[in-house]
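Starting off, we have a lone chain in the form predicted alone, written out as C-alpha cells.
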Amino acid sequence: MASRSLSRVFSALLEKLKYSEFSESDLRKIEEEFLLLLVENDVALEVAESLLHQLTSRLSQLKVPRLSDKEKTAYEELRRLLTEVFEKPPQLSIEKDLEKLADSYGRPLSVVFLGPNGHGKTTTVAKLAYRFSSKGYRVVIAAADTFRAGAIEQLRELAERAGAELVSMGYGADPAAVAYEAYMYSARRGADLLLVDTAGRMHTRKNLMEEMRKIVRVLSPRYRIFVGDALVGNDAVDQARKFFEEVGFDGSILTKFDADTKGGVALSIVYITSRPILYVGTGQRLQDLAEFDYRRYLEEILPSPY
C-alpha cells in the first residue's frame, strides 16, 4: 500500500497533544492548527472539524494525572474515535450473500454501480465479475450505460476477459429496460450474480440521477455501490455525497487506492455516508481488487507510537 501522508498529520497531532495540559484553551488552539492540515490530506472539512472537536472534547473531560503519558492517552482516544467511524456502518459482504443466495435472496443477486464517468466504474464491474467467476459463480453484466461512446464495446471486451456474459440492447436504449432484461436473462440462465454498469455523465446531473433512481426502482437490487477514484480527493467525496443524497447506496468501492498517498478519502466517505467501503482497487489487472480492511487502513493512517 502507498504511504499515507495523513499518518504524518496524526503523528504530529499526537506529538502536540503530548505536551498539552488538555485544557480547553490548549485544545482549541490545536484544533485550529490541525484543521487545514487534515483538509489538505483529503479529509472533508466537515469531517475534519467534527473529528477534531470530538477528540478534544473527550480529552478535556479526562482526569489525567500530571505525570501520565498524554501521548498514549491521546492515541487511544483517537484510535477509538476512528474505529467508531468504520464500525458504525452495517458490515456487508457480497461473498457471504452469494454463499446463502438460494435461501435468502433468490437468483440472481443483483448489484447496481453508481458514480461519475472517469472514476473506474466499468473496470471495477469487470474486476468484480472476474473475482466471482474465478470462484465458480455464473456472472452476467448489464451494459446499462447506453450513452457514452464506446462504453458497450469496452464492457464487452472486459466481460469476455472476466469470464462473464454480457446483456446489451445497444446505444440509446432505456438503461432501466437493459437492467430488467439482464435480470430476466440471468434468472432464465440460472446465473448467480448480475452486475449493472451505468452512466455517469455529471454534466446532465438531474437526468442522470432520475435515470439511476429508475434503474433502482425497476431492479430493486440487493446492492447499490458507489465507485469513486481515491486520487481525486475531495471531488470523490463530493460525488459520493451527491449520489448518496439523490439515489442512495449501500457501500463504496475506491479505485486507485494503492496510489493514494494522502489517505483521507476513505475516512471522509464512510463518515459522511455511514456506509462501508467494500473493496479497493490495487492495480490495473482484473485480479487487482481487494476487500477493504479498515483495521489495516487505520494502521496506515494512525500507526501506534508504541
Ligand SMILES: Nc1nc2c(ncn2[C@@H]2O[C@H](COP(=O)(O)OP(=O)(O)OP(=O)(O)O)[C@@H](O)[C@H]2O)c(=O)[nH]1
The other form holds:
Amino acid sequence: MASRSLSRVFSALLEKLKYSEFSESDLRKIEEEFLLLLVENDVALEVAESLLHQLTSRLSQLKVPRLSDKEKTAYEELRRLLTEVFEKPPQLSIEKDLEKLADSYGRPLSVVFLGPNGHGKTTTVAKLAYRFSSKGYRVVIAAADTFRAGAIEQLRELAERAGAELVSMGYGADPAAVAYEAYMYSARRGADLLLVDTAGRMHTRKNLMEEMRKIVRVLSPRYRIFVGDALVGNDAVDQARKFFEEVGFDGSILTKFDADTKGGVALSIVYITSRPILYVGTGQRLQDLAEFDYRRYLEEILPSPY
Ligand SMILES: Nc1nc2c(ncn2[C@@H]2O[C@H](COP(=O)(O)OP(=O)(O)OP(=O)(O)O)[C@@H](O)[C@H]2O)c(=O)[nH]1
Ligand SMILES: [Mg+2]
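Mind sharing the form predicted together with the named molecule? What's above is the form predicted alone.
Every chain and every other molecule in the complex is listed next, the one we just looked at coming first.
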C-alpha cells in the first residue's frame, strides 16, 4: 500500500478531536489548525475548507460524552464525508460499455484524452490500448497531437507494442480532422475502441483549449478523460479545474499513483469536478494501469483506528 502523508494529518485531526469538547470554540480552533496541513498535503483549499467545516458542524451538534465514543464518532463522520465525495459522481466504466457494444451496432466507442503536457496522456492511451487489445478488442489510436516534435513516432512505437492500429496525418494536421478520420477508419474496420491522443501544449493555452473543444465538437466522443500527474500535487488539481471549466470532461485518470504522493490529489479532483477517477497509472510499463478503487484509497488516506 502506498504511503500517503495525508493519512498522518487525518490521524492527528482525529486525535485532536478526541480530546476536544466538541464546543464551537474548540472546533473553530481545530479547523484553523488543520486547514493548512491539509493544503500542504495536496488537498485544494476550497476542498479542505469545506470538508473541515462540514465535519465540525456535524460534531458540534452531537453530545458525545466518552473519550472512546468521541474518537469513534469523529472517525465515522470523517469517513462518511470522504466516502460521499466518491459516491456522488456518476459511475462510468469503459469495460462495461465495451461489453455492451460488443453485441450492438454502436461501435466504435470513442474516448478523447485531455491534459497538460507531460502528465502522461500518451502513455495512458497506450496502456488502455494494451489492456483492451489483450482482451480481444480491436483498438485504434488517433495521433491528434500533431504539435509536439516526436509525438507521432512515440505513439507509433507504443501502438505497435500495445497491439493497436494508429491513424496519423502527420505533423501540423488539424487535430480534429485526425480524430474524425480515425473515427471513420475505425467504423469501416469494425474497431471496438478509438482512443484519441491529444497535445498538452500548443502556441498558447487559449489555442490548446480551443483545439480540444473543436475535437470534442467534431467527434462527439463517448468520453472525455482528463489525465493528471498525481505527483505534482496541487498543480494537477489546478490543471484539472482549468480543463474542466474550459473543455469539460467525464472522468479522470491519475498517473504516477504508485509513487509516494501526499494523497490529496484524487480527493480534490473528484470533489471539484464531481466526476469519477477511472484508472490510476502505477508505473511506466504498458501493464502498469489499475482500476481506481476508492475504498482502497480511503484506507490509505484515512486508516481505520480499529
Ligand atoms: N512512474 C510512472 N511514470 C509515468 C506514468 N504515466 C506516465 N509516466 C511517464 O511520464 C512521462 C510523460 O508521459 P507522456 O505520456 O509522454 O505524457 P503526455 O501527457 O503525453 O505529454 P505531452 O505529449 O508532452 O503532452 C513519460 O516518461 C512516462 O513514462 C505512471 O503512471 N507512472
Ligand atoms: Mg503525449
